[in-house]
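Only one chain is shown below, in structure tokens, and it's the form predicted alone.
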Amino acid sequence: MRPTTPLHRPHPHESARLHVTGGALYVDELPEARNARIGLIVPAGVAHGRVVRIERSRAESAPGIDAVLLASDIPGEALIGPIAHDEPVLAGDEVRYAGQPIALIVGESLEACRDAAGLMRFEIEELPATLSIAAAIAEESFFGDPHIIRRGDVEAALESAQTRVEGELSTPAQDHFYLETQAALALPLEAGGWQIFSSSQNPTEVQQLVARTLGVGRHRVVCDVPRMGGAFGGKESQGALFACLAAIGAARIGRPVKLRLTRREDMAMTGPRHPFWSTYEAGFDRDGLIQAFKVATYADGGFSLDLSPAILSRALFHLDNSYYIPTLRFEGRICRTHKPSTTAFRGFGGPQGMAVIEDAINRFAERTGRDPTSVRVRNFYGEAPRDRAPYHQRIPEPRLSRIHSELSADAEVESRASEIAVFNAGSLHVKRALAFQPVKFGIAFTNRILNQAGALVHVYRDGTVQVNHGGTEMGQGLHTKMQVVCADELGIPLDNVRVMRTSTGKVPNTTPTAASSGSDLNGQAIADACAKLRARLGPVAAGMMGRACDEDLCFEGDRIATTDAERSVPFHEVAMQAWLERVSLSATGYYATPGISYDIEAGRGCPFFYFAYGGAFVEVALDGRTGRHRLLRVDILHDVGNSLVPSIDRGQIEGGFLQGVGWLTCEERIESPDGRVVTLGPSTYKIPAAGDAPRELRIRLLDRAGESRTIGGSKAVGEPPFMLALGVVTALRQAVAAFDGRTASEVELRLPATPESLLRAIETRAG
């Protein structure tokens, strides 16, 4: 490490400041537009019906009221969606979902809106819906065709397996529950442009949309992205909408609309996370080690297909976690439901279908008295011939055996298993316990057209530099690792770096900031963009120091120097002297991940640039009269590669393990038989909050963990701590176990396991 370098240091986020003293700006807190307008959306309110008629005269009356908009008023195409354009901006003929948006009002004041609504008439017959995974299998009501991955005769293998192990297993819905709800704000400008301001991880989508919608071209809509107050995959597409919404209102009455949903809204208009049904077969060896897997999975994707079937994918894809099985059949299907329409999350259907082989491997344990850890550590991939993933990509170094090694003297494993076997056999009404999860997450887009990204970089006169880049901050620090990238690809101090806020009008075509891609894709382009710089400013730096211009320089300290660090000029000088000689201080620069493609068709390919590891120990408390439980202590070592910041590294590895403790044990999203969403806001819904954090939360980064093929031979961090969190249900699993101190019994548990699962577990052992 280069010793005035700020890459691989720990650096404060750059908008900490801003976000704790108040002056982030969001889209919502953006200096408002002269004669500006709010918008509100009306729901539906049934989750499946005809449209007879619809009566909007009195509300379009009412006082302060500017338009009331219905599907028939959009200017331009009246369907949207991220893959297939099947999901309504407004309903038409037909409602799909009760939260589904069917009129837009434009007025004054948000007051005046709501009285508006109040004023509009709708006549819905009601048609029958479908509202679950099983109602959907049973009416056959799938998007697409199944998505196959197979190796060997699984079925022969399962016959001759020595343990048998079979299982059901529903991982459910998970809500967002970003700070900042959806916005947008839609500005007209002169000559048929727009400027839209919008709350999304994927800018281009909705400069395509809002173009879409508008019936204009692509080149006439510039889309901002300020920041946004969290995401986690629930603006990846599904801000689209909103944006559209705002514009074609906007469009209507020739002036700024802003639109910006209440908590409530937002849980009833978005869709969240996918549930999962599946069904397995594992066969074991004497040893315990598999043999094979056979799952039958089926995500819920609500009324429209979104992002379904990538998500469906990336499930299948992980359905092996961090162990190598011989022989396999995975199949998967979307169902079509009359609920909001699910859509993308952290993990992005990783931690579904880790969730079902890691239920295989509790199950072979309990049943047959072995300890979890031993069968999971047992079966993890290694060299060949047990390094080919289902799809047969080869799993290279993997870092498993050596995670679990070093993690199990860190957590201090031996000496506390012993201490809790003592403290559980002199306690009658709570019961600890201690397990081991391992992850292995796979990181790039698995469509390999989206793994590209642009950046644009401009030198002033004075040294200092603006960069522009097609990722979006969601508070995750996307912005600080690319400040530090660049500062470290020029040499120059992080405060002369400023990043730009993200914009189609800078950095075209952009990808979604999503699938732990954006560092990996954003960094290469701004390195790309800065060597262009360097290639330009190292001769006139040459020429200002009397060297040949073809003379090997060195960018370092705030200077330009030769390699023998004899002569050196600041670096400000070098740009002044650049603009003098006319040398273009702006460059653009591009990445596009090599080696990515798949054939769906044959369940083969190579969808992943490179996996992430990680693993955890996790220790709780279960109180057997209340099924509550404590997280005592959390281990974690994750391989992040060669951090580019890993203050920054260290809390996504935070959030992103306590986002899936909440998944699993205490997020439970609740509807109504008639398909409305009844946990609409933290009184009914419940994230995890600081005292459901762990006592002790330990975290180190493996270290000697280079990538080379990476910048700065960092890796992706943001969703594979998520998945860590499957170890709370297996050591939950093992306490409920503790209570009858029956082997060879499994553990019936219902995710997500909240104080009421976790009881009647307690009491299905008890008979």
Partner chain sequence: MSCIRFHLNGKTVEESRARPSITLLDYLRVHLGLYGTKEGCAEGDCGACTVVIGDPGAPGGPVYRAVNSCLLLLGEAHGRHVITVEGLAEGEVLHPVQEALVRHGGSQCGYCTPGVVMSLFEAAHRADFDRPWKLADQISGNLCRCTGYGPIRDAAKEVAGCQPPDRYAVLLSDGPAGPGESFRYTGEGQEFVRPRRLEDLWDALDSDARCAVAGGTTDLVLDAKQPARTIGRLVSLSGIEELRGVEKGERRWSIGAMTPLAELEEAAEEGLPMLASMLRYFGSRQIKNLGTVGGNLCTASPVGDLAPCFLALGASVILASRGGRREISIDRFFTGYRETALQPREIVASVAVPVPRENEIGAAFKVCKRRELDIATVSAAFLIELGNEGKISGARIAFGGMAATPSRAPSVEATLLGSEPSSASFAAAAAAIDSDFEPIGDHRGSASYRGALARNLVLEFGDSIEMRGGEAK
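Rather than the form predicted alone that you just supplied, could I have the structure of the form predicted together with the partner chain?
What comes next is one chain alone, with no partners or other molecules.
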């Protein structure tokens, strides 16, 4: 490591000072938003119906109202969507979910808009609605064909297995609950131009869909993302709708319009994590090795396609989690229902897939009285032939066994297990349990095309630098990492590098900041741009030092030096000299991840660039009287390669883990029988609060873990830790079982494992 590089060292978030002083601005608060009119979206209010008549004249003439827009007022194309264009910007003839926007009111204040909304009249003929996965299956209401991955004769292998475990698992929806709700601002400019500000992970898609909705070329629209107050996948595709609505409102009145959803609106209008329902059969041999795994899984896609096919693929790709499965058949389908369109959410189907095999292993261990940790470890990927994923990609150097053994020592598992046994023997109404959870997570967009990124780096004559890249900042620390990468590449101080807000005008045709790949892709693109700049600055510096122009130089400590360190010149002097010599100080960079391919028909290929690994030991205490539990201690060992910024990675691990805990334990999205979301705010939808965090949390980053082909040897970290929370379920199941001491019997625990669900699990066993 070079002495002055900021790489691989802890740094605060690049906006931390702004966050704590209130100076960090989000879309709704930008100076450009100050004189904007306000948009209010009117939801249809029925899950499925035919629009007979909409009466808007009273609302239009209400005080403070500029315009009321309906589907027929959209200047360009009426349909948008990230893969298929199947989402109306405003409902036209048909309403397909209760929160669906049907009208847009634009006025001088939110209050005026709300008053006007009360004056609108809708006549909507209600139609039968499909509101569950079960109903969709019964009605054969699906999107597309099944996705199938298979290897060997699964029926025969199940037949010959020593133990066969059958199960069924529903994993719940999860609202993103980013603290900043969806927001957008549209400003009409001169000559038909548009400036859009969007709280979006995908400004290029916003640009594209706004252009489409307005019926103009993409060159007329620039979309900027200042920062997001959290996104977690919820703003990968679903921010676009609100930008399009703001744009059509602004086009209509010829003035800037901004939209920021209330929490209730956000929770009613946008879609959560896909609920999945899966049935499975798993066959194990007498050593507890998985012989065969057959899974049929159904994802509730909601009313439109959104990103569901990619999410389903990733779920299927993670049905193996960390375990080698010789014979298998995985089949997945996407259900079409009359609900908000479900969408990307940290893990992107991975958690839903992994939960299935973890359930199978739990049931197997419970039924046969085996130690669930040993079953897991025994089934890890390993040497050939145990190194082939279900989709046939080779898993090189799985770090699972190493993680397990190091973590077992870190977490003092042996002594704690006996302490827990003693505790449980002496405690009637509270039981403890300790469980292990491994995670293997594939990194790359499974859609090959998305694995590309661009950057634009400007050096100014004083030696300071602006970096533009295609990634967006949602709190994950991407800008911090990119600032560090750029400073490292040019050998200049961190303070001299400024990461600019994401703009489609600076770096075009970007892909979403998602799939944990933001720093992998954009870091490489920035490195590429910096390499070009070094190649241009090198000869200038060499000339200044009286050296040959092709001499290798070292960019380090805000200077450019000869490799023998005999001579050096300050970076800023070289920048100035380059300008005087008419050498370009600005460079673009580009990166495309090599070697990714997948054949969906055959269910084979190499969808991933590499794999990230992690492991957790989770200890819970469960109160048998109330069903409440506590996370007593969690130990995590995570493989982030050679971390770009360890403090940021730790933050991702800690936050991701607790978000996973929320998904599996307290977050319960409840819908009414007629398809309305009931839990529309934090008073009823409970994400983890501070008191739900583990009492004790120890996180360690795996050392000696550098990855060969990535930026700085680092690995992605955004999503993988989320799935470590599955260990909480295993631990809770063990705690439930501890109440009656019966071995060799399965636990029936519905997810999320709320106190009610846990109490029922305990009482069900009690008979």
